[in-house]
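Listed next as structure tokens is one chain, alone, in the form predicted on its own.
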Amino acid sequence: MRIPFQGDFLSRLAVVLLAILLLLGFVGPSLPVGDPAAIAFGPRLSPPAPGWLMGTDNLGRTMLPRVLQGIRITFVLATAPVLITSVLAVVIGMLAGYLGGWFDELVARLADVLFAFPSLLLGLILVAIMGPGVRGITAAIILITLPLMVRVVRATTLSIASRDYVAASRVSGASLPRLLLVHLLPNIAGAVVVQATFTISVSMLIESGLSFLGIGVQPPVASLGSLVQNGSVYLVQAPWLALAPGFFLAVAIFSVNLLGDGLRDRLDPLEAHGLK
């Protein structure tokens, strides 16, 4: 049986770290660590102790279950919109790259317009329109990450569409859906997977940034970004409130980026070494 990422220590480390984080986040509610919303579970702003391993916050809530909940919420809110983005980008990017003409020009110009807006500003505008919470965060992540994903899919499609076997299939009378699904999609799948992996880390930053500003995940639910924001108020008196969720957020982003590097090396080694 072949071991994934054999010989690539950093990628295997990333897989292990992500597996641990996901296990903590999704198995956390079943562990006897307490209720993340239980007020006065312990003394207010208590440092880490045997009864509350990550200390307590300003309302006496134990931080351990809140951090575990934050890991789960951050991963869900970062991954689900990226999956939607990937589907939209594959459809739009393949059609633009293959059909060309006015549709390709329209897609390229719309992507340029979205790129003109700073990511955080665009996220603030969308959340202001749709309201704070999961719906606003999801819309912000999709709209911010879609242009880059579309560009990657479009560029890869342009390269594949010019190959002889695609031209031969087109001349033989293959339909557009067959050309896209049989000849183009399998050949751009590697680029999509790699880009989607990197996009998840960007999505985590967007979600955490909006939650840190208080317009993302709303209480009593906690994400890592909102926990860092709550802890920043008591950074001098109780630094563990910000350091614990900040540490797990940094590890999550670091691990996803390392995994993306490993996938790029495996799926597109020429691009990884600058030979394309």
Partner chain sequence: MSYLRLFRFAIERLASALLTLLGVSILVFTAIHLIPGSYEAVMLGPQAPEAARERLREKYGLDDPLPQQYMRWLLAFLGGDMGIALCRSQQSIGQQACENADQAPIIAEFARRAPATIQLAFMAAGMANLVGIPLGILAGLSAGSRGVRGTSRAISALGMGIPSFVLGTLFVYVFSVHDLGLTVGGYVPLSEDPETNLRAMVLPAITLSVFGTALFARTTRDAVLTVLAEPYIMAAVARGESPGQIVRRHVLRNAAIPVVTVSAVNMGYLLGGAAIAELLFSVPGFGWYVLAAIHKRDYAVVQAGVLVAAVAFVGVNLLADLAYAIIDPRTIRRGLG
The other form holds:
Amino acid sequence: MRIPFQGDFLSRLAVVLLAILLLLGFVGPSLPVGDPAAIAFGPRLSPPAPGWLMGTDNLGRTMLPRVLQGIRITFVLATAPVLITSVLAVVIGMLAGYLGGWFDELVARLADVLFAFPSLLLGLILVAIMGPGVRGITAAIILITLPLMVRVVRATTLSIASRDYVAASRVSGASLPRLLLVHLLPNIAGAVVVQATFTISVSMLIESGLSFLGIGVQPPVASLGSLVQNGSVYLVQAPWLALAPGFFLAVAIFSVNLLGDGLRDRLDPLEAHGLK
Amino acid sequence: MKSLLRIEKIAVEYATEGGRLRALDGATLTVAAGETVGIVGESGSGKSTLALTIGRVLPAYARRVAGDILFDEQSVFAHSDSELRAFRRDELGFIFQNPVSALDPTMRVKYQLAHILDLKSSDPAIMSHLERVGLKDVERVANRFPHELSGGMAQRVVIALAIARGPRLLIADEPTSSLDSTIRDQILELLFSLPAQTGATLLLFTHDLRSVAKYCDRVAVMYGGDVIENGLAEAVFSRPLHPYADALLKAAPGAEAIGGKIEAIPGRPPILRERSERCPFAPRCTWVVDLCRKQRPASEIIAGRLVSCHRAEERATAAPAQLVKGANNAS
Amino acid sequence: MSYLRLFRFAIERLASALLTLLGVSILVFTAIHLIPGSYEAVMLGPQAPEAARERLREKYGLDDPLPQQYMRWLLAFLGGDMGIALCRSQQSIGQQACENADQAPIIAEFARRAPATIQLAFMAAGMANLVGIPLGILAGLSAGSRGVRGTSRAISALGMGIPSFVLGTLFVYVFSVHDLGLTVGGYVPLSEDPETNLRAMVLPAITLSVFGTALFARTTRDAVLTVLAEPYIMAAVARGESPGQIVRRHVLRNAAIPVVTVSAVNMGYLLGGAAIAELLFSVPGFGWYVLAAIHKRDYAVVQAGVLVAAVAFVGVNLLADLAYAIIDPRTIRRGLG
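For comparison with the form predicted on its own, provide the form predicted together with the partner chain.
Okay, now the whole complex, with that chain kicking things off.
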């Protein structure tokens, strides 16, 4: 097997960090790390010690399994909406770029409108309508990330649709779905993957931000963002409660950003040089 | 005759991802003050690299590995950074292939001229610089942005910038290839009126043989990063001694006899990675002999010009019919 | 000639911005109507007295068809009438305090809180510009070195990777435990006591500025690299311009274009992010107020807050478009992507 990201130390670092985080989040909770729900597992607000490696909270619950679960929730809540966004954006963006005309105009206008909302406020109002919780967060992330993704797909489609081989297959009578799937999709896939990676980091910021503000995930579910929020009440007495999940969250977003840079350099070098 | 520019066995290499590329491989050329010299060759022959090397305006991944370039008997490679800038500013004038992209898109023409001349943009002298290059309605042109100019107008502006400080050497790299054919001649007329007007020396790097034949005193033919034939334009054009020069002339559109066809040169120009130890044209040459593959021909004066070919002397004395056949008969 | 074109371009952009805002207002209007419960209950809260409900029904013509209601609502909004905030002490005092429906017009509440948010946004944007752009220029100009390239990539990924509330929480901890001269909380208006004000505002401003700093550094670096590859830069080198002259005359101006776009994007981030910084550092600003309204389910305030923020954001983007056209005259002809 070829080693990915040859000679690119930072991208490899990102891959390693992400692998560690995913292991911690998905395998960690099933290891003997203590019962996250057990009240008075240890003393209250105890600093990290053997038995409770990340300390305990105000109810004496051990933090370690809660942080591990938070890592998992954060990854799930950030990637699932991005998958939906990507699929929607590929369909809408390709059609808009390829068909042009009124459909393209309409898509561009709607994207403008969604763009006009500062992202956190768009999240706030959606959560206000749909109620706090996973559904609200998912809707918020999709609507916030969709317009940019559609623009990227549309622009890439435009640049590829003008190439000769696309025109040639159109002339030779290829059907629209065939044209889009066989000729366009493979060529925009690189740009989509790069953009989706950056979008995961954006959606981590949105989810954790909303959860920190108390209108994201609701107890008993906890993401890293809501753990920071819970811990910030005892910040002075027990700083580890807020800072440990905050640290893992920052590492997660940092790694995703680095990975996005690395992918962009490899898959979409043109964009690396152009105006973003 | 005193020489203004002496290019001596210059070799330049680029560090690319695929390894080293040797763009210039010992090119030699001497240019006298006031001359107009056309430097011709296919793309990849090293023309553009040579043009840039004279002003040392090579990209960071390029390196001079051998040879020297002397301007006014002083090596351009001996200059300090500030001397080099002064040399470029006051002695050289570059004219580029695509005039619109050679001008800063965010700056009105008058400011670009004002910067070069160290004048205020309101100085009336600026207008006279635009008039000199044959622009009409100079006030309007001065206030325009580059993208608001036609290609021909933009190239006139680029020429105005190049000659603004009265340089002694003008270096034009494919100055007309991005222009409409209708205005090419106008721009060339303008370019070649400059030496008489200002006393400048002009180097025209081009693949357009006809303009060289029409305007230049002398022609230098480049191949494989080297100047392989160099002499008075009239002499070279009427009887090219290097087989490559011969083939190039025959391949030029317009050179064919009426009803005849253009003779393409079979094969591709070489991609050099290190110094060539044989004649670089040997693989494509119809006059090739064993010697050509073993030993690189030295540059010799034959029939009033400098030629790098083992069989140049033979070709100089051969009967015309033999030349046409280009046969591989003698050894 | 070119001024006329600039004017036309400005009008076009303005029209486009207004169209966008129209879409925004329809979306917000629809969104509020999608919330379960009658409009009066949503806007006034469940405990509002019948008289207040009746006044609202009359004012917005709630028995009319929706498009008519929308027009009425939009016109009122444009006239500065954004509705009334829920009585702040609704729970304890109950219906009595709400008898007087004129007591807390939202626009007045916004006006009272805007200065803190505007100050915060300007401080954060200023810091991001002053640090991020020079860093990006340096990184772009020395991009030949592998070390610089890697360092700038890592720093920008980190700066854009730390959520502002994590950084803010860290600041709150460090500065609450140690006395380092800057205060956590203790906001007073700038006009009252500038020194105390600045002591309280520096930390929230830094918290907010980190994302923008990384964003500016990264965008500026990419822009400088792109410009350096342009033929007119080589032409300037060939004319004997010094590196300093080239950077001043050509690179900065041409690289400014994407940076201006990003400033507008950053402004949108600041508008949202301000809520988090205000909450963490107890700055009584616009963002905190809207946030509190969401927790209280005070939808009149949420609706007005989102609209005002969208207007501000679209306005900033409009300014960015015009700045574009002035920096790069080609924009006018080409149109914006």
